[in-house]
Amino acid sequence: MHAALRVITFCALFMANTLLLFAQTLKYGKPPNVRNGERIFKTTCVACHASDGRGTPQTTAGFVRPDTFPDFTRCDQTTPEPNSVWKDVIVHGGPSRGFSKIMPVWGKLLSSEQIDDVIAYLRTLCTNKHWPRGELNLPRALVTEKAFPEDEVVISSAVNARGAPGVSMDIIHEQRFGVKNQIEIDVPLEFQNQNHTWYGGVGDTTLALKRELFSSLRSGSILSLQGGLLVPTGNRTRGFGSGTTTFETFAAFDQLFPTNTFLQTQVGADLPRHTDIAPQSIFWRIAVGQSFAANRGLGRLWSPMVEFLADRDLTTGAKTNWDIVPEMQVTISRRQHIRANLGVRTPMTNTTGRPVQLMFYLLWDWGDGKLTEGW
């Protein structure tokens, strides 16, 4: 009970701190004006994209369009980007995010609220307001799962820096279809150092899909559900897998404040279908992050974090495992779209048995271009 108020205590001091320390970057010094950004665009921007934001067609354009350019009616393109990456691109130009030198620099012409008045335009464009936007789509914890539905391959790895040796390595697919939906598909890769021989497999395989319940960029909130089954692929007797079917379920809340502050929440259950052979758990996780980019908001973006995890097997006498992940994700390429995190996660509670990991992952949004792009 200490350590979970002890928990509680060093989180609330966390947010009070970053709220305090961090200045507002998504408000306005005044209002974005659509009507005076439509005048803008349909006076500068129409030769290349066209009075209606689809872009103008290839045999009148005079330039081969790149596989990157945009048509702002879709939704789905538009809608997982946030106004900081539209805004980085018309002041700097296209390869400031690593796309096409045909999107000239318009930082010397235009004026810092012209561009927000442009950019407030152009949503106007996608006109399905279903669809999350990408300021929702917080910087990935390294354990606690988002709400925001997403098209990412991630490799995550866990080293036991104390305790007995042991690698864990997650192969990770997320994908999104339709408007709020996504699928997930998890495979773990185990090696465990077991009577001074290395032993490795595949472990439990997770197939999920995720639902986006409720959206709003005006609160700062996104609400999704998941629920998934945990295969049993994994090798019982080496302790790579649970034997047994498993149902897991869990509802994901996100909070973004005023102050890039952000607050992720995860709270679910592993159901087995055979109790004899794995006992049914519960699980909550919270993680409190800030994000701040240099470059006055536009470029590299830092997202230092701190996750609070704790799970719990329903059973007679069971104790609650309380663990701490301090942890800093950074953007690698200029597009943003790769992404690291390193961080290390820590026993709180419980600790007999229990190993102290170092964690990493590389995560490849490839919604926003291969690889090989965007450097």
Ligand code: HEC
Contents of the next structure:
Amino acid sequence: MHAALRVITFCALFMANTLLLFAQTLKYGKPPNVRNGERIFKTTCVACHASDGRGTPQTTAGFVRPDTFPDFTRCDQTTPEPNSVWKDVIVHGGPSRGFSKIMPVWGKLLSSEQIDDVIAYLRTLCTNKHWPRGELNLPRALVTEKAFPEDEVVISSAVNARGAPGVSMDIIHEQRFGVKNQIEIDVPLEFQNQNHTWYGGVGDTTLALKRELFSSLRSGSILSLQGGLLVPTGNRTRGFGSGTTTFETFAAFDQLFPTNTFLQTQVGADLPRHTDIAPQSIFWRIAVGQSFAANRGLGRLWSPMVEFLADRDLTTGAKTNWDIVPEMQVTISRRQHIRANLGVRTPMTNTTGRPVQLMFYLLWDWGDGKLTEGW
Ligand code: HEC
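Same protein, different condition: the form predicted alone was shown, now please give the form predicted in complex with the named molecule.
First the chain shown before, then all remaining chains and molecules of the complex.
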């Protein structure tokens, strides 16, 4: 391995280790009191949210229930929301996240501890503890895939900044089903300038299934496995596709630390059916990042990250390709369901023929609202 990369890897591992020591601290000044939270809920919130937390029925509500009106007993609705989202809405009122103004501001009437208590009580209303919690849904990196199952559409593109002119764009649809599963469809579009002529076309389409195997909010960790097929929809002679069906599998392990520092790792393999035209390969990726939220942890989220990407063909004498990608993700909408990320991917080894790329994505977490909502 290249000496510089050895240093980078060492630093990344060292940081990860140090951070692990800090895990399991912070979060609350004192542990929340669920009974106190229940008392507050049953005196202050019941008028609209009903004593069972399902929300008062339309007939008695006295207001038009928004489509997003929560039923706190439904784990599928509540578990994707991190506590910080609820806290923002309770402290600052619905409009703070682009929700209805019928949801009042409580920040002046209730203390921060009291609000933590109510949230802890609301969490008891979802009784199935197998749902992974939204806190573990870390900011999406440009390349490294995350462990959390998502309801998301991402349009991701890479433009060659140096090397042969070319643009690629991936249209990715991810959808959850059941408690722990997600399907993914990724259709790449490629545009390349070959001998002064631009060619465009689809690349190899991915159809994949992800399943969360383990997640724990207490330790801040989540582990998933994904398996999928890359269908040879791309034109091989143009270099847009491999010409053979490839089975791709990976494991993703993500770790969140109480300081809002996070580590996302992904290790996998591409196993083509016809190895005479496309070699088997393995890849491993690490994203290290830190989230900073404006407005005392409740507002716009900025997440700088660095990814270290490696892949290697499983053929004798093949060299490992290493790339580094510094990037910044930022939330665009108030609801934080629309986000953007911008970064630069630079090859560190085997640089011949591998371009420096400007990478960008726009992401829509459609589980959290329509494109027009939440601003
Ligand atoms: C006057 C009626 C009313 C009262 C009182 C009220 N809420 Fe709400 N609340 C709403 C409405 C309506 C919504 C849905 C807003 C939307 O989806 O646009 C809501 C939404 C919420 C949400 C959901 C945010 C999300 O991400 O989906 C939380 C959490 C919440 N309320 C907590 C509370 C708590 C805690 C109290 C008591 C301290 C309370 N509410 C009191 C009307 C009320």
